[in-house]
Amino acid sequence: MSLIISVASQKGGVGKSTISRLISREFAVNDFQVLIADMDISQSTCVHWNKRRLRDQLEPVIDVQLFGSVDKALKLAPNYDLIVFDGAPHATKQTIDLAKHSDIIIMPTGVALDDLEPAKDLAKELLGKGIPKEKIVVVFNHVGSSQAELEEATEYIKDKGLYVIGPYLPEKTSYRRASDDGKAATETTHTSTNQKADEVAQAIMNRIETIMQNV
């Protein structure tokens, strides 16, 4: 059975195909088979990324196919370990069809209220549909040097019953170079933003590892 994930915004520009991208890299380096369903059909982003790393010929391979809708993906999920969802913005229906699909719901957000809020409705919005709170992760990205922001971002995802991912993505140029040259942001050029992106990704799969030990 395929392990589902999806990774959720109502907002752009907080981050969803960068997570995307990273915990499938980081599966795949695990030998998992991995498919990256990009349904943003008007920016293609993840396709458009891994155009880029097919060109340069990275390793490990990850196949990233553009859908309309979530049961076609669903239907490919016996070729696959691990479905990455990288859902579109601004699409609710689809995000709860996603969400009602996954084992986990990955919800990335910045650390402004402008990101918070929007994060804390989209919330909202799978609980009243029946998404279980447990398989709601909240993770950080474009976050800034001030840790009194993070803080209180921290503190007003909690407060909303939320469970958040303690590491986070930092604001980093090279992250988004990485994202340039197809790479994920395992794949800088910089170790020390190449461990921060490891801390993530490892926090989520210990996060993936205990929802499915409760279910």
Ligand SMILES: Nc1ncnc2c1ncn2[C@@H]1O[C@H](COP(=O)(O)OP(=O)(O)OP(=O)(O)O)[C@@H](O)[C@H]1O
The other form holds:
Amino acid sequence: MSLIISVASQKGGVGKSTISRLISREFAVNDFQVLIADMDISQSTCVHWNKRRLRDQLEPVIDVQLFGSVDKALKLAPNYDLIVFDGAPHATKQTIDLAKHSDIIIMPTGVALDDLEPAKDLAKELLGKGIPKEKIVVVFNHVGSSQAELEEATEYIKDKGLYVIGPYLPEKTSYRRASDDGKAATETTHTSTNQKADEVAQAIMNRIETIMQNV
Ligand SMILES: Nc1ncnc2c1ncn2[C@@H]1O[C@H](COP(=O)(O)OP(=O)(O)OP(=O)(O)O)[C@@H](O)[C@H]1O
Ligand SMILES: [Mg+2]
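Same protein, the form predicted together with the named molecule this time rather than the form predicted alone?
All chains and molecules follow, beginning with the one already shown.
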């Protein structure tokens, strides 16, 4: 049976596609057969990214396909060890559907209240639909240099009873540049940014292990 991970948020631009590609790349280097199911039919972000990756013959190979429905993507599950769903923004119905089929739902968010409130609202919506709280994992992205802002955001999420991983992605041009080159957040030209991304990926993998042990 393949592992199903969804990366979702109500808000646009918080890093769903960036985190999807990061996780996919890290599993793929560990010899997982990975499919990114790009659910964003209007932008096809991961599909375009993979064209750049294929053009430059980057390893490991990650399959990416665009899907209009969760069911269609799940039909391919027997062919893969992992399917990562890169969700579309503003797609509550799709997100609920994804969450129901997922082992884990990763919710990237920025650290400002403008970002945290929609994340909280989406989590509430998912919980209302019977998604177990343990399956929801918040990841901070676009984090600036203020430690106080990060701490307050962490408190905000914890206060809502949600799980947030410690490692986060800082706001760095090199993540955008890597993406421009068909690369993941662990494949930037800087060791320090790669390391930060690797810590995020490791923390997500550890959380998945914990969740899978408890089901
Ligand atoms: N930590 C970061 N530092 C700098 N740029 C980033 C970071 N994370 C993401 N970006 C950039 O921000 C933009 C939005 O990121 P991304 O596409 O991953 O978000 P998204 O949630 O998938 O957006 P959408 O809602 O439109 O699908 C992209 O240009 C991406 O390269
Ligand atoms: Mg996206």
